[in-house]
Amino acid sequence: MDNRHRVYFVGAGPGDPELITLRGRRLLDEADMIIYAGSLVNRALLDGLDAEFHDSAGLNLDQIIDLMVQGHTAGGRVVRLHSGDPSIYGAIREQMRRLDAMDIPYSVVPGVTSAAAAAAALKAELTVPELTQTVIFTRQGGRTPVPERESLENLAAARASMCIFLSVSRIDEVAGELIRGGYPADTPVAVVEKASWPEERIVRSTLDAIAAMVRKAGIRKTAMILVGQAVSDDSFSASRLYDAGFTHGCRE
């Protein structure tokens, strides 16, 4: 079948217009119909579009999957533009379960997640040989629970790097949570408000006062909280690649 008669999931990536990958640009680019998760992506990366735009953000799922009937239906191409990588909180599968009972071709183009442009805004290396080899994408429980053994109490006994979703609002049970669960009261935490967009902000502290510093900053929303040693500029060990005495493959 013809590649552009057919539906693309495109992850948008987590705001600046730059951080979408050359493919997602270039299926934008050639869409005849877009459906964009507005309240997440930034319009920026629709400007100049020559396409049919629907935006997500008050529609359902049947009124989603219906309007990627008519564009499939017509001949066109269909994107459905998801927030930084859609495989992650990206809600995809069950739209991809009913694509796949009607027959419709689909493919999914991966996007950055907001946890790396968090990352990236802290200048932030979450991987630190020997201190933590470990990162957790997760999120706190709330109108839509988490199974009881993914708990952020459960999951802090592993004192990794962790990345938390969608939680922000709820900061005061997040930082007690982890607290009980394992992580020092004094564990470094960042949160990062809308990374890698204009308006980006970065709240600093530790897992003891972290809540109090959010609430002050007001940031309620749209923010990642980053956990763990590897936050801190003060924990470093170099690894091993680039020792000089530090033998592999490509270096004797």
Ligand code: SAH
Second form
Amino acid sequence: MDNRHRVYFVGAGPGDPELITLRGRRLLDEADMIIYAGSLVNRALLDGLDAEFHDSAGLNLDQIIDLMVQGHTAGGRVVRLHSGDPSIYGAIREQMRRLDAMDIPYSVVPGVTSAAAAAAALKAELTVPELTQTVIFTRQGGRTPVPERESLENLAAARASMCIFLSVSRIDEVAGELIRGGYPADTPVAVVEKASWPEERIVRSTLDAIAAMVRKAGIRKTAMILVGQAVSDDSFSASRLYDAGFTHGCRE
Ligand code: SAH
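Having seen the form predicted on its own, I'd like the form predicted in complex with the named molecule now, please.
After this comes the whole thing, all chains and molecules, with the earlier chain placed first.
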């Protein structure tokens, strides 16, 4: 893939430097300028690279776009490195719109979202047959509002598996809304702090008890809340995909 004169939005993955795609790794290795989201991206990904680095944590949108334009017009290879997968709470749309307006070409390279890394840490399958076949990625409203129709309380009715981003500091409200919305109070919940980092921590409980445990553990940020019967480590029906009595495209 030709990456000259193109800006790349790259998913850095959840933290562990081995959890970036091969393409993302190559683009970093070849980059002339890397603008990275310093609050969540593991700096170990940048070790030994010979590029111009900018931490976007202290920059506003105009400043980020100015850097991209500078790097691009100088003929350089620009990587915009986002945590996890860029399509989830990545604020990439506003950046891409500005590049569109200037006819600057760009591509997006997906990444391992922290929701997947948290599920892996728990060794959970989020879609367990006969429990749930649906996963919801969402957040509690904060300074960025969430439309009322997708409030946690409204989403709770389906009792699907939920991956709740950006909300651990309001775990009391989260649990309360989910219970009011229809999850039984004893629904399993896990909070995974810094999934895939060396300092990863897991707190498992039920909806009615999780808030106190999270507060006690002192978890305030960079944590994923996983909710639903699928998050429990016991009783489930086996998938029909591997059931001896179930035929499919690859097995008669
Ligand atoms: N695009 C990112 C999410 C960015 S929003 C992704 O796909 O993962 C930032 C939120 O993501 C954090 O508030 C937290 O809820 C979650 N998050 C990011 N990295 C995490 C990690 N390593 N472990 C647990 N949660 C993480």
